[in-house]
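Okay, so here's just one chain, in structure tokens, the form predicted on its own.
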Amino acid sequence: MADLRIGILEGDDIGHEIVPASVRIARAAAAAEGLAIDWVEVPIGRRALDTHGHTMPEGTLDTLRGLDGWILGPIGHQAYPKVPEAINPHPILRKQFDLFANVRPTRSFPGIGAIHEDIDLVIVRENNEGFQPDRNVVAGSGEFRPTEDVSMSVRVITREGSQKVVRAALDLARARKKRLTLVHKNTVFKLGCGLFVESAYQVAQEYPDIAVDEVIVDTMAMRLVRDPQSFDVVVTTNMFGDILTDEAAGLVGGLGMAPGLCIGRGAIAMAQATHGSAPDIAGKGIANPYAMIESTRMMLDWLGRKRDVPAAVAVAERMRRGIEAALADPATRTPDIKGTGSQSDMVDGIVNGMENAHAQA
């Protein structure tokens, strides 16, 4: 019997490179730690449209329901043909599995071009409501144009949605430095952001050991540039989180350094790097695989703790050591982070780093 069943969803463009790279590294670490993983390939995206007639083929969701988690590569849905079968799978996956919290860490590593050398923070972004029109209504769309000259977008903030994501952020804060920052704009969105803040403090009463403060979103944008070291765990609404995490990634080398993990109330996790599918560099062997590999590492660590599988936590730790070793050497870094290596050099460097770190331990 496998300890974990993990899905492989390559996505589009560079997804066909960085997802297999992530699986290779996870396989190597799992073999070394004695973790049995049943890897399940699941079709999705443009390749699934071409081979199965749909970007989300029939049976995909049923297959995922039988898994502990999955690796989702970047989806280039904006380039899909305008046909009913070419849908964006993202909102469906998040809604179907109630993956309401998007955990996005930002960490600076020496020598890769980070603006600050001592950044280590996590932004928890609400995932299933807010301004995003494909997530904030059950039927139809939250964005519409009633006349030729007027467009309207509906923002949805609920007490339940706010409390769920804040609780996830508080749990994370408890495992880190016991500090949580709420980011909002209740000076303008008095009801929407007001409900988010009110709901957050209601939940925070259950966590008396966590220090909670708040920052207005435009001030947060400035402070991320000036003093990101003053933050540890940050929680915010969907669109604010979408924007701030890209800004944070820019501080530490770009979107190639921006991993992500989608989690919910259950014990299912989705590893999903926050960058796009980058068709302009697909097939050139230069795409930075760090974000996808680190997302995979985060998923295995989270599943190991959530499902009480210590070997999965050990696998994640082994991967961490290999990643740090590869990032310390320009020859095993991609050009976007001041390296001289290729994507395959970086993957080889991580695998070798895992082996060397274990031998020295």
Ligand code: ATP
The other form holds:
Amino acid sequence: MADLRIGILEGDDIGHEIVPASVRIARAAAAAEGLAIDWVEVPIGRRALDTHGHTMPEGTLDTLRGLDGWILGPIGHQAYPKVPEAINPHPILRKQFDLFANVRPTRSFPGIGAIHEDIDLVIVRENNEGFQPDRNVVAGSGEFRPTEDVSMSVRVITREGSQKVVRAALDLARARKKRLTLVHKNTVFKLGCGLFVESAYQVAQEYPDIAVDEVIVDTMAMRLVRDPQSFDVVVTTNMFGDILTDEAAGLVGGLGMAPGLCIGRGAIAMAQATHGSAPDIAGKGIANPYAMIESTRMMLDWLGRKRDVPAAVAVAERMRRGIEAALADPATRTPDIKGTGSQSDMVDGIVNGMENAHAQA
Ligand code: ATP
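Given the form predicted on its own, corresponding form predicted in complex with ligand ATP:
Expanding to the full complex; the earlier chain stays at the top.
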């Protein structure tokens, strides 16, 4: 019996490089810690369209239902042919498995071109409602054009959706510095953001040990640049979170440094980097694998704690040491983060770093 069953969904473009790299590292760490992982390859994306006739083939969701978690590579859906079989699988996955919280950490490492050297914050983004028209309604789209010259976008904020994501953020805050910042704009969106804030304070009553404060989103955009060190856990609605997490990535070296974990109410997790499929650099061996590897590491750590599998937490810790060792040396970093190495140099550096760190421990 495997300790964990984990899916591998490569996605598109650089996904075919960074997902196998993440699996290689997780496999090596799991072997060293005695964690038995059953790896299950699941078709998705452009290649699945060619082989199975659909970017989200029949059976993919059923297979995922039998897993504890999965690694989802970036999806390049903008380049899909315009046929009904070529859909963007993201919103379906997040909705089907009620993965309502997208946990996106931002951390600076020395020498990689971070704008500040001491950033360590996490933005928790609501994942399934808000302004995103591909997931905020059960049928049709949250966007429509009633006349040739008028378009309308509907933003959905619910008490339940807000409470769920804020609860996830409060749990995270409890495991960190016991501080949570709500980001919104209730000065203008009195009903939408107003409901988000009202719901957040209702849930926060159950967490008297967590200090909660608020920042208006435009001020947050400015403060992230000037004093990101003053934040620890931040929670916000879908689109504000989408924008702020890319901004935060820019502070610490760019999109290659932006990992993410999608979680929900159950004990299922989806590792998904913040960045897209970067077709411009696919196949060149230079895509930074950090975001995908760190997302995978976060997933194993989270599953290990949720499902009480201590070896998975040990695997995540081993991976952390390897990642930190590789990031400390320009020869084992990709060019986007002031490195002189290739993607495979970085992956080798992480594998070696995991072994060396263990030998020294
Ligand atoms: P999406 O809307 O799907 O998130 P996007 O428009 O944000 O996609 P990305 O594919 O994320 O675009 O990439 C934007 C640019 O950032 C890429 O063209 C690439 O140069 C750079 N980039 C993204 N990911 C990485 C990475 N892992 N390593 C290095 N550079 C990256």
